[in-house]
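So this first bit is one chain, no partners, the form predicted alone, shown in structure tokens.
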Amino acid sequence: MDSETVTGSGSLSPAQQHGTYELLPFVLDPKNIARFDAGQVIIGDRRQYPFEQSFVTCRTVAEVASAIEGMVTQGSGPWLASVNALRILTSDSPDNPATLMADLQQARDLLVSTRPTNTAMMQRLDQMLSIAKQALATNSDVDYAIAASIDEVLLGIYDDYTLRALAMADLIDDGDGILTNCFGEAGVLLSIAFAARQGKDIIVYAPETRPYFQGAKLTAPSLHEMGIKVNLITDNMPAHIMSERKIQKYVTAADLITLDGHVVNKIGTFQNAISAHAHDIPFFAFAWGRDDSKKQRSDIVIEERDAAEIKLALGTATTIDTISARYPAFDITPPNYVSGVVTVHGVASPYNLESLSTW
């Protein structure tokens, strides 16, 4: 993405006038995310950073899907490899439109079905579906309008990490230890960054994130790459840090966000939320949009991933292979533990989110 492109009013975007771009660390930048070139899709491989600044190189739909199911990616790293997934389709199209519709229906259900409980990807998908299906009744260049669709949307999606971040930012406060959970994505990294440039003091505290060790190589290494202070904790030392009074604010992204303001995000996230609540401190948590298919608790759905992956450590078996286990990686954090949720429009009470049109 070129950062000196301008609005159509010829005016800065949001991310632009706020320096969004240049304060992103290796791994938020949106090329070294996920990238359409040559036919084939391009995805960071947050499995060997911050040790390799590496790609993984997807040639099939098939290929963008298990890369997506075996983590290369996270966080809002799936939705931009899916839907460049799609050119891999648009870029050779048959000349049959009703093929390709069928082809790209087909890619769009086995792209959802790696990551089931984000459905921030089901969207992306569906919105691109939709682009394709007028540029067909128009006889328009389908891979073209794919393209320049995306573009849009990650054009938008950084003015909208820019608006959420500005408003954390200000509650933020001079001398905050800051505790997060997984990989806080652009929102969360950019309200401590932009924080930290109006000249205040603070220590975010990274815990691990187990079995993916997502907090150690992203959120540590990021922040550290930012210039922000943090310390590394593994994840059962978030209550005890609290008990030091260390901790000031908890701040998460989210997966998902349900209407009546229950809040899905990597597991481990609600037992802080219970030990914030049990010592005073606010838990905030970014929203990345609204999903109006997913009302309330009984709406979401967890993904369980293969229990085998939590008997590992980076590759190194931590018990026998007879020992059962369980791998849901999602929890949800009820609203009452949510003092609030960071939209577009400032931080919003998670029992007023419905009367939000946008998030």
Given for the second form:
2 protein chains.
Amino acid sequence: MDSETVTGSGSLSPAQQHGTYELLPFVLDPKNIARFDAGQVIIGDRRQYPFEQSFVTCRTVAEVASAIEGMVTQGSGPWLASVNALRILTSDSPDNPATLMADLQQARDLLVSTRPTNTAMMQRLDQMLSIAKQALATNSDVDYAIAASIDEVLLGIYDDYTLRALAMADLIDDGDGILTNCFGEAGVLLSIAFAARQGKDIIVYAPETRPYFQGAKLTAPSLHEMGIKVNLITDNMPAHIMSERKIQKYVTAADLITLDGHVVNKIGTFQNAISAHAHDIPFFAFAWGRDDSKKQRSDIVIEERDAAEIKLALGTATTIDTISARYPAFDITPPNYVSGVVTVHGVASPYNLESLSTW
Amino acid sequence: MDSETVTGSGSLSPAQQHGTYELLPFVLDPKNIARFDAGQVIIGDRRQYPFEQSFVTCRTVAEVASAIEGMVTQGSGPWLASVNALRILTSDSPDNPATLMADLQQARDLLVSTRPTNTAMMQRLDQMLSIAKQALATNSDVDYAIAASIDEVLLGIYDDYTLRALAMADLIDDGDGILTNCFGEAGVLLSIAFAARQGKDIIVYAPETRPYFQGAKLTAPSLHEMGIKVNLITDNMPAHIMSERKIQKYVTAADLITLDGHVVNKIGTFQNAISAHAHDIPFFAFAWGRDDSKKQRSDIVIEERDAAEIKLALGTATTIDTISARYPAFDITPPNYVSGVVTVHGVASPYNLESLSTW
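Rather than the form predicted alone that you just supplied, could I have the structure of the form predicted in complex with a further copy of the same chain?
Starting with the chain above, the whole complex follows.
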């Protein structure tokens, strides 16, 4: 990263300066992820995309929690939907401070319980609760304080996406085949878009990501929309494509990275990393903020979802009811399989993360 | 293998002696795989199983070829369907020797072209053509000769399944979790059933096997029918389940094994073998006869199927039409990832296969 490039254009933010917002595909436009409008939280329905550009409207915090749990959105969607869910309470009842804080705390706990692995939602909710408390203490408008804070956080996140994506783009070579997993969102997609804008010819291999098909439904159509070549494959193919020497880099997002370099991401990330290692292909994982409470592997909570979801493909049963199943939603790639963690300060060693104050 | 056990019961074949036919689940009963009846080939429709026990009836060789290409059956199904397809010709036109041999050759070529990777079908068809030629030369009944030969081959195959499964069962330990891939048919399933009959407590992890879900539709229901504990998982989970230390053996069938120990099997077999190796879990692959024309990796033809099949899950589109895809149907696991090849002579080193005359 050249910090002069980032700060050298006067008032332009990194995201503005590098054209981030113009590059983003439909599903990653912040207003299509989740927004607050007239007392309701409007969440982009990733279950319907790319067949429909539809939205789920939530009138209560419980409805937002249910939408998150039901996979209406995922990745960065839950934090943005959940902080906006707080505004259902703050925009509605600004008059009773004591009740409001209790309600916000209850909302926070309900929302956090929906997806235990990715702690970004919890961190942002706690940040918003702290802002609400401060606003109440100073007799400020709580809803306005939270709304302003969401906007500020959002801009900061897209600036961070931009800084990380620029760092990763530098490591992508002309002619690279890139394997990803699930939906790497703005970090992964922008890094490829920036590299392509530098004139590099790139093709992405996107595993479909069972059971919810995020690779087929989000990653492949988003890359196609961005003008990037993409080949959809099933989740059992990455090592075979590697053996054909068609993959030179493996790049994913991460739902969580521990201070000692364990990468937690959508199930399948780990076995692709093992296959990449066996084929001398480097694996880069995008950081998503730092969580000081997640020091090591034993601090990770892997979400075990309802096994019934494994026995469905787009609503159709794949087997008979009597069959048992398992559905761990995430896996853990230890640092010995991680070539680099993509942070706002550049691509770092997974063994040197604790020394970086921000990721 | 204790050869006395196999040969010590007078006229009983290994399959009879060890109760093989009683252990087999519905889909592996030979008459439910494919049979000839009144001028037609009746093929068990694995696309509908386990929801229906239905059959596809073929009146011509072209219909049998189309059914094989369309995945009505797979694994050992194609050879049994295709040799029975020859009887459509031999039972119908026994009078013109010259025409019959040309017709049989044409049928053989059409059938062989449907699935290029697994050469068992080609080997068996060539064997039947040789028998037909001999019968014509000696003025014998060609149809009778082929029918008798199919019966003989079939009995021999189930005896071989039994010998291999007994060898593998000896290596399965009480308390083992066993990962498989796709549908390992009689070899894999009998080895687990024999081990269970020895009082060993076993649980099988069955990846669903995209895009056709053979793991979900054939493996899991068949094991359940046989009274074996089974957990269905998606194809992106094996390494994570290994990291939980729940898998002690990885056991699959093989569509082809080269003389120098490369195991060709359903896509996904290779990456699971890499993950198994990284977790110190041995990988055993069942041999399926020896093909002297397949000496090394470069002799393997990997079937590349229509990529449109990847973009469907049980008939429903997983993405938009404009997305490109790849569908290599099989992959290749080199011998350094293979702990043992299960043959009729016991579990052999993948580096010592050429010395064994039969597998």
